[in-house]
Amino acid sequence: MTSASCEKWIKQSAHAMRVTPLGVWEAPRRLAVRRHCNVLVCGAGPAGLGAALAAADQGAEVVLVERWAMPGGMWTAGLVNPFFEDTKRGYIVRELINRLEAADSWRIWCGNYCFDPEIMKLTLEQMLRERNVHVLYYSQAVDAIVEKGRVCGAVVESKAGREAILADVVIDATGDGDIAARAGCEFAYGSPVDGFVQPMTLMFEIRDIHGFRQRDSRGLYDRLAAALAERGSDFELPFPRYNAAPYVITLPCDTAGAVQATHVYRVNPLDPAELTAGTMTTREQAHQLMSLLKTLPEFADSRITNTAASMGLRESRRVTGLYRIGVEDLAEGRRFDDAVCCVHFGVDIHHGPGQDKSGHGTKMRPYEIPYRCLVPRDVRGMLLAGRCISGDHFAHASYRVTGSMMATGQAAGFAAARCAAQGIDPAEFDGTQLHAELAARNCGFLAR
């Protein structure tokens, strides 16, 4: 006797295509609509999380699409520590920090705070579930759905195939401005001096550190350079001697650290082949650096436990918005009636051999980012959050850190929910009202 089988035999029709010397032509096809929501957030990094959580707080039905199997983006998939610009953010940012503190996963390091990435994942998922945000992992937003100049959703690809998610407002929190670019938005790329974006870093975690304390990068650089000279290796440290690398960032567990050291230069973050080569190069660098670290007494027993799942991209597309924050705004410490956050972080440009060094450390004063930097100039129905907001190369090197980017996200999410409820476009939303709402939620701004 044989039991009844539950096995299913399935065959799907191939999508019709035609290969020609000019390329591959796809036949038109109907996409199934997976969901219609008030706010669609593309990307669950710090900015996307701020956006999804703030929009849900305002009563919006929110879908959050993320390619990794975790929230947090650079915090978790990228292993990026510390949590720069954590103060005076209020609202969602403050709630997250309070929860990390309560979980004993928040400790000071060199004047900043760091966290345990695993606790970060769990904490963020708890916050998302409590607000009933509909999260889709293993899914990537690959195109914008645009009708008559208005973005009304995104095409998402996953194991389920190619589907559409429709939304009243779409927030591009991809970091690279992927959806805005596909919607036809103008964007800037690279330094005005040499056309290159900032170098990329693959973070890695190590364990069994004993008695190491660090105040700046130069002391560790000199010790590694001396060890390298003594060894006679042809390996070269992948960064110059300045206060950007190397750092061993002590995590909440005393014997664990996140290492910020690997660098690759002149890599195009929008080309997967270049990203792949850069990732392989930096992973090799990580293990070479670990062998050097092990020559120092504090790291004699140390080992790499994890290299990041994602390369840390400092810069790629900068989408053109209704306002473009520039170096002149930083120099003047400019304030705006529609400000969504203030920034204190300096202009941090990691330069490599032969690259222009003039921008790093450009003089600035604390300044504010206006809501208009979150509104694309070219299309309706969309907001920007994170490092793809509208700014120049030098300003971007200041505001790109995770605390500021989550603050832009919480502003975008709040505005998107209100726009969806009122049936208006983000360009019509009153940025001065948004500023007042955020100030009432303890988001710190500069004195008027």
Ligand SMILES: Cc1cc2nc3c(=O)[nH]c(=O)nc-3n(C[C@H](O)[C@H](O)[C@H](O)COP(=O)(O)OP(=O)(O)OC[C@H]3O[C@@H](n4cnc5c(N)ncnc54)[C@H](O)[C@@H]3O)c2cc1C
The other form holds:
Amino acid sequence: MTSASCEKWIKQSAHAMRVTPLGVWEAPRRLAVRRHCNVLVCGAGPAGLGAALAAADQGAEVVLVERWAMPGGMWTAGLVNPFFEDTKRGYIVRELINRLEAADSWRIWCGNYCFDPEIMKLTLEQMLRERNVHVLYYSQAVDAIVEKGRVCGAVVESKAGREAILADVVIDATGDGDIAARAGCEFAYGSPVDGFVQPMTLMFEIRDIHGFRQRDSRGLYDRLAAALAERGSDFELPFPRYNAAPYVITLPCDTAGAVQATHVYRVNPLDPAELTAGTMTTREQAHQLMSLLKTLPEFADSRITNTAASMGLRESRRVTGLYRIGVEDLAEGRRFDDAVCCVHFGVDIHHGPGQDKSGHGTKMRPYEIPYRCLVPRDVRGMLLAGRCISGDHFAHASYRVTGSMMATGQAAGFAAARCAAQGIDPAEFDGTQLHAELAARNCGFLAR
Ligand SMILES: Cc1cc2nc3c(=O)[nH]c(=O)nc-3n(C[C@H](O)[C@H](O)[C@H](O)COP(=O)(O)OP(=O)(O)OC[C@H]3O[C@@H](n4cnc5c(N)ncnc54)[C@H](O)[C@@H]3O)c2cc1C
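Mind sharing the form predicted in complex with this ligand? What's above is the form predicted on its own.
Below is the whole assembly, all chains and molecules, this chain first.
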């Protein structure tokens, strides 16, 4: 299309479209700027929240854009519990846990801690409001605004239409690396063995559980398998017998639980048709599993109260950064001068029938994630936080848990605010200085 024909289009209508055999051509359009800010955070999961809260604490004006009507990402819309990696993950994780504890919504479960997802939503919103973070729910970040290789904002779509939000620094905390991908960043996807990302799980909540305590998944697997054999149904348990599922995670009120059991394999999280089919399949699995659970005395009175608002996505795009944390770093337990977070959680890959099993439980030692994994290689003006940071499939299966993801967010938010104040690019920011600042803010690192 020539610039003259563009001009003609603009004059005719701001929203002109032309349908051709090659696809639909959209006319250029002027976007209203909803807001200018110092730091724009896309996605309000554990990572985006860590980023928004930390940036606000550093004096930045922060906008947090989220497509759902709640903060928390997988913690809330995904009904994921328990909270892994809860100690020495930074002052924001600490503050959150203190508040959940004070609200009687933080309880030990199976050697970890579980929380009440409703109180989690309320607590996170209180923390955001106290810091004057401008939160926009019902708003999906759909594109990056890139000028001369620098990301200077994002296009956001909502009922108000298509609008621009401009920022000194943009943080992609969408889990899927949506904005980095739109900005043209290279990313990796899936396992190097079969090319698939980890399977998905639709979590569900049940009530009226009596006297159930879980130690590992195998005991419950065997009881469900026996119940299934007795019933003679053609329903198959959607996971193999290893320590990944099923789990009934009893929540702080004891008689309610979050169930981690449904699984769909080889589904692409970036394709809405595949996601939709996967969601329907797992919802059906949830109800089949419930009817099986009801044959066990502890669940005889139980019923499903809620399937999660969002499919549980373990893995998606992994954006290429200035450093890529890999399985070799885990094997060595590597330390970095610019470390932003230390990870202890093992390599947890949920393999399905006929899938490669070699990665699960890969030998690792506690290791650190460097700031450079948060800095995308291919654009300026942007930072990554959470699931989409730069790492390989195996390392991702270890660092992806929520406490560590919030810690990457805290680091990205802190760095973004400082970059905005100093007028520098995230790639120029001194990671060793950041490391020292984080160490002073309840982030535990490995001994030097
Ligand atoms: C089934 C399952 C069980 C798990 N179990 C545990 C566990 O027991 N303990 C644990 O600690 N971790 C667990 N995890 C891992 C953990 O939940 C995730 O890795 C973690 O939540 C990642 O945090 P995040 O902020 O990067 O992404 P997410 O939690 O996925 O949050 C991303 C947020 O961004 C929003 N978003 C996405 N795209 C856009 C867009 N374009 N515009 C605006 N908003 C957008 C989403 O709506 C969401 O709120 C589990 C994960 C799954 C799927």
